[in-house]
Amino acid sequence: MFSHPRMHDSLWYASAAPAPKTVPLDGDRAVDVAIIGAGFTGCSAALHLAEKGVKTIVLEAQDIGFGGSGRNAGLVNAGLWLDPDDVVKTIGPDYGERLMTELGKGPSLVSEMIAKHGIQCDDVRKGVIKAGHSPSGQAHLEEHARQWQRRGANIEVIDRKRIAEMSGSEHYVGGIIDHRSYYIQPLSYARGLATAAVKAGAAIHERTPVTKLEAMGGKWKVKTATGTVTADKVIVATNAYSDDLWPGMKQEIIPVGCYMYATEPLGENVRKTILPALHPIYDTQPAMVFTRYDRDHRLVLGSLGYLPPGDAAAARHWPHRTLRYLFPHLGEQKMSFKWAGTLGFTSDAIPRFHEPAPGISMTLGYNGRGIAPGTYWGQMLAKRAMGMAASEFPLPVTPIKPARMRSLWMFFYESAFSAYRLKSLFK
C-alpha cells in the first residue's frame, strides 16, 4: 500500500503554521475531561471545553493532526456526499433533517473558528466544484443540487461550457458549485485549533499513546506508558486511525486510502488556463480525482485508494498521466511532494455516535468529510461532556457494531479504485 506513516512527507507539513509546544505526558493527572486524539475533532472538543473553564487534557499518540486531519485535500465541504433524501431515508426524518441542517452549516462553523481565534490556514473562500465526468454523473449532481436547494442551500448547477472555463479542462460535461464550501491548509487549521485550545487552558500531550481505559469508581483512568489521567468523562476522537482501545471500534471503520501529489509552483500564464478562478474541483468518478492550488501556486491533485509504495510504476506515472488527460496543454511537471492517508468510511456512509459506557463518547466514520464535520462533532462532544442531553445530537446513540463483511468492503473499494486507475491508462 502507498501508506506513508510519516506526516513529514506532505506539502501540508512543509508549509504548515507552527504547532503549540507540547511534551509527552509524564506522571499522573486529574481532569474533568480526557480527549484521545488531536485531530480536528479532538482539538475542537478541547477548545470548546476549555473556553467554558472545563479542565481538559488531550492525549495524542503521534503529532497534532497526524492522521486524516493533516493528510486530506483541505476541502471544507458542507453536508455529506450522500444525497440529503437518502440520509433521511436511512436514519429517519427527524435525525436525517437535523443532520443535514447541522452539517450544512459546518463550513460556517469552521469560518467562525478561523476568525475568532485568528487561525492562519491559507483559507480561500471559493465555492467547491463537483464535476460531472459523464452524463449519468451530471444527472446525479443535478438531482443532488435540487435536493439541497429545496433545503435552502446555495448550490448552483453549471453546464459544459462554464465548467470548461472554470476548470481549464474539456473532459467534464457539467458540474455543481457549492458556494457554502471552500478550502484551507488542513494541518495549519488543526494546529490552529490546538493552539487556541492551549491558550484557553487545555493541556495537549503529543507522543503519548493511550494503552487502556479502565473504569474506576464513577471515573475513568486513562493509562499511557508514561503516566495516567483520571477523568470524569472521556472523548475518543480517533476516527479512521482508531485501534483496539475500545472493543469493536476499529472493526466498525472501513479504511479507504487517499493519496496526493503536488507540483512545483506554476507560472502565472499557466495558472490563467488551469483553475483560473481558483475553485477547487473533484469529480464524480468512483475513484474521484481532485485538484486545487496551494498558497504558493502548486497544483495539488489526488484520488482515492492506495498506490504501490516508493518508485513503483503506478506511483510514478499516475500524476503525470492524470494531468496529461485533464490538462494536455500543461506539459510535464515535476512532483515535489507525495503523501497518503486513510479515510474512515462506514457501510452506509453515515457517521456514528456511540456511548459504549457511562462517561465515554465518540463519533466515527466521517466518510471523507473531515474538516467541517470534525469541527462540528468536536463541539457537540464537548457539549455532551458538559451535560447536554444525548437526544440533542443529530444522530442516535447506537452500539458499536463491527462492519458486516468489512474485509469484503475493503477488497471491493481497493479493487474498484485500482480498476479505474488501470482504465485511465487507455484514455
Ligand SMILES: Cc1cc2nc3c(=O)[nH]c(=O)nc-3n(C[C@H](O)[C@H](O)[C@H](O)COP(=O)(O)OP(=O)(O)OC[C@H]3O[C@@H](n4cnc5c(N)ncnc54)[C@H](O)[C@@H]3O)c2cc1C
Second form
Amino acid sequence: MFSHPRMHDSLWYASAAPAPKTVPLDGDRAVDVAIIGAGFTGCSAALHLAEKGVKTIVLEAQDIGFGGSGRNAGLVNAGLWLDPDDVVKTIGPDYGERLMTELGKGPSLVSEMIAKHGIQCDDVRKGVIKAGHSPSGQAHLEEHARQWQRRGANIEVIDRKRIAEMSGSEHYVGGIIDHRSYYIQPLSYARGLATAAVKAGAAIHERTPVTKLEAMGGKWKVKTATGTVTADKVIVATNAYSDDLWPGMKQEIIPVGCYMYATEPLGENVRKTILPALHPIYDTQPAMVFTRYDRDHRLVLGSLGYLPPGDAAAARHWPHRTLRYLFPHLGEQKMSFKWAGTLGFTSDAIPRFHEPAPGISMTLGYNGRGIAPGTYWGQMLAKRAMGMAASEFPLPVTPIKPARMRSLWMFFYESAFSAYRLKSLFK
Ligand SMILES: Cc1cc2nc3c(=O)[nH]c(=O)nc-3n(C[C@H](O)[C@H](O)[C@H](O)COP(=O)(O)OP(=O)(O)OC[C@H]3O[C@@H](n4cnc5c(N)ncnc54)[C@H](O)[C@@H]3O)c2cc1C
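Next block: the form predicted together with the ligand, after the form predicted on its own:
Full assembly next; the chain just shown is listed first.
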C-alpha cells in the first residue's frame, strides 16, 4: 500500500525544464549545512543558504523532485487544507494566526522565486477554484472563504451559474475562487530552485541516499555509501518520503496516496468548453477530484488514494468515468500518462517543526499542500541554520511523535478512498 511508484511515468517528467547536472557524492566533504532531500523544502533551503554565502550541500537519494515535489498537481495554494479558525483552535492564537499569515503569503513567495531566478515553470496566474459538489460542501467553502476574508484574503464566492461557466460542468453547486493562488509545472519549479541553488554556489548530489547521521564533537557526520559530509548543521527535508534515517520521522507521517492521469492535448473547440479560461479546479468530495491543463492543453485529473497495482478495473475506468460524469460532451479520451505519489498527513493536519538534537532541524507533514509551504519552510530552515531563533517559526518546536494508530489511519484512508472510487464508477 505504501510505495513510491516511478516518478518517470509522469507528465511532469516528460515535459520538465532541465535539471542541473549532478553526480553522486564521491569522497568526503566539509560544509556549513548539509541538506537531506531535494524537493521544494530542500532546494529552497539550499538556495536561501547559498545566496547568503553559506557552504551548502544537498544529498538526494534519487532525483531532484523524486518525492511529492515532482509529482503533484501543481496548485500553488495559500494556507493549509484546514480552515484558518481550526488551525488557530489546534495550535493556539499566537502560532495559529502567524502560521496563517505566513502561509497566506506563500504563493507570493513562490512568485518571487520564479521572477528572481527566471524559473520557467509554465505558471498560469488565474486563481484556483475550489468547487462545491453538494450544498453542504458549498456551505463549508463559504465558511472557509469568510474566515480568510476576515484575515484580508482575496477570495470570492461563486454561484452555480458562474461555476458552470468557469468549469464547463453542470455538476457543481457553487465554489470559491482564491485569487492568491495559481498553478505551475511542479517538477520544472523544483528543478528551477535546484538550478538557482547551484548557480548561487550550493552543491547537489543525486543518487546519494543518506544512511546515517552521527554526532561528532559538535558537528554531524552525514554518511552515504559513497562518501561522507561533515556539517555544522543538518536540515532533514525528506518529509513524506522519509525512511528510517531519523527515528520516528517516518512513523509520524500518515502516508496517503494521490494519483493523476493526463489526456492527449485537447482540440481547441472542445478545450474552450472545459475550464474555458484555464482555471484549475479541485472539489469538496471526500476523495476530491482535481482537474487542470498543462501547457499543451492536456487535461490533467486526479484524486486521493493508492491505485491498485497493474491494470485493475477500478484504476482503468476511473478517469474515463470521472470525465464522462463531469464533462459528458468531452467524449472518450486516451490517457497518455498515469502516475502517483504520497502525501504526508499528520494526525491533526498541522505540519511539524522538529529539532531532535542540537544542529538538526526539519519540517514535515504538509498534509497535501507543499508547493508554497515547502518553499516557505525551506526559507525558514535556512534562516534557522544561519542563527534565527526557533521562536520566529510560526510553529512550536515539538518532539517527534509517531502518529497514534497509524496503521489504522492508513487502512481507514485507503478503504474510504477505494470505496469512493468504486462508487464513482456507478455514477
Ligand atoms: C500526487 C500529489 C499531488 C499533490 N498536489 C499538490 C498541489 O497541487 N499543491 C501543493 O501545494 N501540494 C501538493 N502536493 C504536496 C506536495 O507535493 C508536497 O507537500 C511537497 O512536494 C513536499 O516537498 P518536500 O520537499 O518537503 O518533500 P519531497 O518533495 O517529498 O522530497 C523529499 C525528498 O527526500 C528524499 N529522501 C528521502 N530519504 C532520503 C535519504 N535517506 N537520503 C537522501 N534523500 C532522501 C526523497 O527521495 C525526496 O526526493 C501533492 C503531492 C502529491 C504526491
